[in-house]
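Shown here is one chain on its own, the form predicted alone, set out as structure tokens.
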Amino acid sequence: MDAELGSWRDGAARSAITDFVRRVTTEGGDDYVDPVERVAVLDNDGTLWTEKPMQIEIGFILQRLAAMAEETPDLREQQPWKAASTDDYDWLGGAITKHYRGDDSDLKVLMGGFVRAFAGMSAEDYLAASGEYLRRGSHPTLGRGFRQCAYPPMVELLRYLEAHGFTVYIASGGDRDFIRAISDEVYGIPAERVIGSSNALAYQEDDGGASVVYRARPDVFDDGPVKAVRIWSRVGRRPILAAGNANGDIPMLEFTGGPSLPALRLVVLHDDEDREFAYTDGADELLDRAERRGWTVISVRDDWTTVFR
């Protein structure tokens, strides 16, 4: 077994990865891809690290919303401040699940709170606050620090791809700058290769010269069809490998390869309730598409020897 993928069991998923990499890196082969075209994009929440009982980023937002509700008691009866004040993880996590089912009503409410929570903060201060939260905080049920919630098999996959000439990007529905705070430390992916959702930014002169600050409105929500658009706008190439775990990743996976390049599309299936969580909410369309299209499904239970370090 290839030591570079040491946390992967020998099976169909692992073979699909190694066979694909061999084909696209064998000079003179029918599927050879020049290194400059070897682009891989991977989702973050639920693909590179755990996303239950709610996405880790939402806990960071919750912390700020709860503080706002303490300062302004009238907010406690409004969502999302109400959910933040009462630790209503079901509402907060459910907003994302409903989005993957096509209902954005609660997500819009949550995003409205998010942009208000960080309006006026400089990008550097937000990055510092995110990093502190991620380095000090721990998962509410797994009993491990947030930085230890990454999946070793997927981190091994990142290194495996890079070792074979791939340039790897994170393409997430989560906030770009939140992920940037620890992307290099946890994944070995530099900040400039993180594509994600973002608030609108503004230039502002101050005593230190100038800063880039968050405005009280969203810029882009990097999910669904927007993922493919953002990948092209940031990378300027189609990926030849993509990995996701939710319905919002379907357009990214469909965009991969295209008419002239080979493609490997990976779908992470969370089916291990003993070592992590078992769920398909928000992934039903993706799993159906994967079956019909012959995409490679990675079983957390069957394909990984370990889920967490």
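Would you generate the structure of this protein in the form predicted together with another copy of the chain, following the form predicted alone above?
This part shows the chain on its own.
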């Protein structure tokens, strides 16, 4: 176990983490926090693993949409099946970029395809399909398997927190069951500690038992204010440590700590074009607030000796 933050350079971010952990674990100290209250929540895309040029989950959806268009030619003329069939990354990337600019129109079309793509599939079959995609596939530009797209410094942080009595959750805008497929293997986080978005599920009786199957409609989009609400729903406590990298993480970070508990808020800044990607789209308000509120910014370029294993 890398309980020593070995991929972190000495610097303000590393010190902020180790100082905070020391404070909340020093018995008798002013900021001591009982282990049961040591809850940490971390975003996934762009915080625990890479999210560029597009979120890894999108590739999984596109593969399924392309297979549907293959079977049903009429779909090839409609978005998002059209873009999926023709590898139209301009349209696809545009849907995400527009979302970051506050225009969800194409993202909704994309998500409309997503809910139809998996409708009728049992939650267990979806989990198996996600796992297969993630174990077999590789990143389109980084030339590495998806499971190797996680950031070792952040995985070390998870282990470091656990070694100091924290319970660690993923709180992602991405699909909950997609992440669950590999969360234990990649992050050491079991399925029950993955919070994320989900399509609606239905209960269905069958011969000698029952299943839950995906419906053709969304349920929760776990981003922005919903992240804070869902953390409470799932955990029943405020976190004392949170990490994110996008504007949609602001409410989760604000909710952290609260009137009676200390807090550490971490913001991952993607500023390393050589080793990963450099971008701030979708993170402008977050970086602004981090500066104003004194939240801890982690520079990929300066704070990490290793970005990928």
